Every structure is written in C-alpha cells, then in structure tokens.
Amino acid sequence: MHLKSLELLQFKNHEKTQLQFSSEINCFVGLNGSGKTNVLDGIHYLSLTKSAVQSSDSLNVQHEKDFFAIKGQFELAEEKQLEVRCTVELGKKKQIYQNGKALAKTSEHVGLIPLVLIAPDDTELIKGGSDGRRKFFDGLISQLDHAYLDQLIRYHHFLKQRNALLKKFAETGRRDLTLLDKYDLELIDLSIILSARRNELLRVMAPLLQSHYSEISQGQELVSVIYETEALREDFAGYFKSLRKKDLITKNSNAGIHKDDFGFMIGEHPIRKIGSQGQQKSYIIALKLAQFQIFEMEKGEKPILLLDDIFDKLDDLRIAQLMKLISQHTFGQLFLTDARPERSKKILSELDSDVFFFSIKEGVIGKIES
C-alpha cells in the first residue's frame, strides 16, 4: 500500500498544492514554517480523519477562506485503487469520501490506511499528562479494532451523560438514581471490556518495545509500559459504586477507564524522572516502531511512516540506527521533513532507495528532484 498523489486545497498555508510521490521515500525540505509539516498533516487526515497538530478542524482552514479539501490517491494490495477525500466547511460537519462515496461516520474510515507519526513533540507522551498517553494507545488500538473504537465512543458518550446528570443533581437538588444506575452499568461493562483490550495490546507490545529500544540506543536497560487501571480488578463493579458519594460531591465520575494511565518505565523507575534526554528519545522512537510492527503483524502490510523533523532531535548514533532500519527496507512508504536540505540529501543518498525531494517555500512547491 502506498500514497500515489496528494492534493491540498486551502489547507493551512497551502492554497493549492498537488504532489506525486515515490512509493519508497519522500523528503520535504524548507525553512521552519514553510509548510513541510502541513503536508504530513494532510496525509494524517487521509488516514485518521483528523489533524495531528490542531484539535479543531476549523483551525486548519486557510485564513479568510470557508473550507479546505484534501484528496489522496492510494494503491492498495493487488493494485486496487482508492481515492480518499476529506472536506471541512466552516459551520458544517466534516465529511470523508471513499472513491466518491460519502461515509455516514468518519470512524468507519479509521484503520483502512494505517499510519505511524514520529514528531518532535512526542516526548510529551513521557512528560505530559495521562490524557495524551491514553489518546496514543486508544488511537493505536482504534486503527486495528473497529469494535474497540465503537465501544470507546460509546463509553465517552455515557461518561458525558453521567457527568451532566451529576451536575444536574447538584443544581436542582433532585436525584434520579434509577437513571444513574443505568449509566453506571454501561460504564462498568465498557470499562472492563476496554481495559482488557488495552492490557492485551501491552502484552504484545512489551517484547517489541524492548527490542527496538536496545537496537536504537545500543543500551542494555530494561524498558516497559505499566498499565495503571482499576478496571481490571475483580471487584471493579463494587469499587465503581463505592465512589458514588464522592461522585455526587465532585459532580464528576471518579472511576472508569478515563482515569487510566500508562507508566513508561526504565528498569523499575519512571523514565520521566530518571531517564536522560537520549534515553527518553530512544524510548519514544522504540514505542512508535513497536506500534509500526504491531500494525504490520495485524494488518499484513506496512503502514505509512511520517518522520517530522527528526534529524534535528536525534544525535548521530540514533540517526544512524534509524537509517540502518530504513536501508534494510524495514518500512514501507516513508515521508520525512528537514529544514536543512544538504543534511537530508547526504543521509538519504547513501540509501539504496527511490527518493523524491520536494522543496517548499511559504506553502508553494519550488522544485522537485529525484
């Protein structure tokens, strides 16, 4: 599977961009802010139906315009063709089309085109809050398992309804405990199902994470992910209900998988506390490569890999190890960005691969070289 072409219309700083790609390596070079990352974000939309950068679709519409459109032509297995189009019009619902047919729900598209992104701010997975880590693992599983995505959407729907009901109780002084019981049952059942799936993913990921970390860092440290949840305990239903008094006081749901976290460990300690910058970078890249490998194992094909400005963030050792993997054709189609053309050309010229270079300035493609 690979992306043959991409069209961006009024998307961020791209007025109208049309590109044809190599099925192997595509490198975008240009100054910071020129629009390199925006091209990768357009590809991200075609896979996951959302931006990797902005939380709101409307923020990606070009200034003083009222819509954006992204279109990609993919070649799938057995030379099957797929056209994916994403349109966002201000004030209207986002729409995803497959070969011209509009999908009823954008979630139907997730998982069809597996994708892995390695970006400069990925270390926030280590340094940031639990919400970012939950989103990462939920996004990973959702690309593999539509049932999980549907159940996760259902979970957050009932969570929102339950929290609104708790706030209504506080405002009116009247309590409909029968309705609250119904929400409790849904959240308890879904928490048990979803936590089991998260736990299974980490079981599969553990040896892959360790293998990639050792390969990239040339280090011997043991690394792992610890799943922190109450939903796997045998008495979870009783635990959930025991917090009702607290829920009524705080007007919030204090148990469920929305409270889960994932501990990134080096040895027996959190890597955010004792890990060096290099160890943290190696950990994140190993985590993303484990994600890549799981997709390949589950889907039977290599996902698209996006590498955003990683040469600036990695030392020579880690760049060398990553290029070694690329030279061994470990990955399928690769898209990467770099602010220094000479550096990327030197690194990529040493690979036995078909490489396209794209020069970008202020959202405009200047020249294309093979």
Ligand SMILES: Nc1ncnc2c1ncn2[C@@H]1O[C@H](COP(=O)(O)OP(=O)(O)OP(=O)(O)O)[C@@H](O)[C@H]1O
The other form holds:
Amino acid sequence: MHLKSLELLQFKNHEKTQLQFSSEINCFVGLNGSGKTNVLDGIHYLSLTKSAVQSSDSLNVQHEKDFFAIKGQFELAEEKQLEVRCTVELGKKKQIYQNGKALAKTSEHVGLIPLVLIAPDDTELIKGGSDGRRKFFDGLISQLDHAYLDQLIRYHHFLKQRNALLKKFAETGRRDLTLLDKYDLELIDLSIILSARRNELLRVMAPLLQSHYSEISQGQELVSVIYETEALREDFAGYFKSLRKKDLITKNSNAGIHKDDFGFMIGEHPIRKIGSQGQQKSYIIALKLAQFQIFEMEKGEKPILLLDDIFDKLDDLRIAQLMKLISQHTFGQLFLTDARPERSKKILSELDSDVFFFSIKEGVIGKIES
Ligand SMILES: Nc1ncnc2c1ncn2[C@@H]1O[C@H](COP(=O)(O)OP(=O)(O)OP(=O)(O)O)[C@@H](O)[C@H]1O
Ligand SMILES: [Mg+2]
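Taking the form predicted alone as the starting point, write out the structure of the form predicted together with the ligand.
In what comes next, the whole complex appears, and the chain from above leads the way.
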C-alpha cells in the first residue's frame, strides 16, 4: 500500500499544495516554519482522521478561511485504488469520504491506512503525563482492532455521563444512585475488556521492543513496558465500587482504565528517571519500530512511516542504524522532513531507493528532484 498523491487545500500554511509521491522515499526540505510537518500532518489526517500535533481540527483551517480539505490517492493491495478525503468546515462536523462516499462515523476509517509516526517531541511520551501514553497505545490498538476503538468511544461516553451525574448530585443535593449503578456496570465491563486488550498488546510488543532497542542503541540493557492498571484485578468490580464515596466527594470517577499508566522501564527503573537522553530516544524509536512490526504482522502489509525531523534529533550512531533498516527495505513508503537539505541529500543518496525531494517555502512547493 502507498500514497500516490496528496492535495492540501487551505490546510494550515498550505493554500493549495498538490504532490505526486515516490512509493519509496519522499523527503521534504525547507526552513523552519515552511510547512514540512504540515504535509506529514495532512497524511496523518488521511490515516487517523486527526492531526498529530493539534487536537482541535478548526485550528488547522488556514487563518481567515472557513474550511480545509485534504485528499489522498492510495494504491492498496492488488492495485486497488482508494481516494480518501477529509474536510473540516468551521462549525460543522468533520467528514471522511472513501472514494467519494461520506462515512457515517469518522472512526470507521481508522485502521484502513496503517501509519506510524516518529516525531521530535516523542520523548514527551516518556517525560509527559499518563494521558499521552494512553493515547499512544489506544491509537495503536485502534488501528488494529475496530471493536477496541468502538468500545473505547463508548467507555469515554459513559465516563463523561457519570462524571456529569456526580457533579449534578453535588449541585442539586439529590442522588439517583440507580442511575449511577447503571454507569458503573458499563464502566466496569468495558474496563475489563479494554485492559485485557492493552495487556495482550504489551505481551506481543515486549520481545519486539527489546530487539529493536538492542539494535538501535547497541546496548545491553533490558527494556520493558509495565502495564499499571487496577482493571486486571480479580475483584475489580469491588474495587470500583469501593471508590464510590470518594467519587461522590471529588465529583469524579476514580477507578477505570482512564487511570491506567504504562511504565517505560530500563532494567528495574523508570527510564524517565534514570535514562540518558540517548537511551530515551532509542527507547522511543524502538517502541515505534515495534509498532511498525506489529502492524506489518497483523495487517500483512507495511504501514506508511512518517519521520519528522529525525536527523536533527538523533546522533550519528542512531541515524546509521535507521538508515541500515531503510537500506534493507525494512520499511514501505517513507515520508521524512529535514530543515537542512544538504544533510538529508547526502544521507539518502547513499541508498539504492527511489527518493523524491520536495523543497518547501512558506507553504509553497518549489523545486522537486528525484
Ligand atoms: N491555521 C493556520 N493557518 C495558517 N498558517 C498556519 C496555521 N497553523 C500553522 N500555520 C503555520 O504553519 C507553519 C509551521 O509549519 P510546519 O510546522 O509544517 O513547519 P516546519 O517546516 O515543519 O518547520 P520546522 O522545521 O521548524 O519543524 C508556521 O509558519 C505556522 O504559522
Ligand atoms: Mg516541523
């Protein structure tokens, strides 16, 4: 599977950008702020129906405009063609079209175009709060498993309702506990199902993470992800209910998979606390390569890989390891960005792959070389 062409209309600083791609390597070069990451983000929309950088769709509409549109032509297995279009109009619902047909729910599209992104601020996954880690793993499993995404959406719906109810109790001083019981049951059931799936993913991922880490860092350390959840406890329902008093006081739900975390470990210790910068970067890349491999194993095809600013953030050893993987054709179609054209040209021209270079200036594509 690969993306043959892309059109960005009024998407961030791209007024109108039309591109034809190599099925192997595509490299965007240009100054800081020229619009390189925005192109990758457009591709991200076509796979995951949302931005990787901006959680609000409307902020991606070009200033002073009232909509954006992104269109991509994909070639799937057996030369099947798929046109994906995503439109966001201010004040309206986001729409996804497959071959011109609007989908009832944008989430139906997730998983059809598997995609892995490696970006500069990825170490936030390590340093930031648990929310980012849950989003990462949820995004990963959602691309593999539709039922998971549907159940996760249901979970968040019930959680919102339950929290609103707890607030209403506090405001009105009246408590309808049977309604609360109903939400409890839903959240307990879904937590048990979703945590089992998260746990299963980590089991599959563990050996892949280790082998990629060892390869990239050339190090001996053991690395792992520890799943921190209450939902796998045998008496989870009892645990959930035991927190009701606290829930009523805090007006919040204190148990459930929205409280889960994932401990990124090096040896016995959290890498956040003891890992060097280099170890943290290797860990993140290993995690993303493990994601790539899982998609490839489970979907039977290589996902699209986006590498944003990768040369800036990695040292020579890690770049060399990554280029070795590229030259061994480990990856399928690759999109990367670099603010320093000479560097990426030098590194990529040493590969025997078909490479297209796009130079970008203020959201306009200039010279294209291959
Ligand atoms: N809604 C919007 N309307 C117009 N321009 C926008 C909008 N959102 C972001 N931009 C512009 O997009 C530009 C940033 O683009 P992008 O992040 O793709 O840069 P980049 O080429 O990746 O830069 P760097 O090398 O620094 O990573 C900024 O100039 C920003 O002002
Ligand atoms: Mg960028």
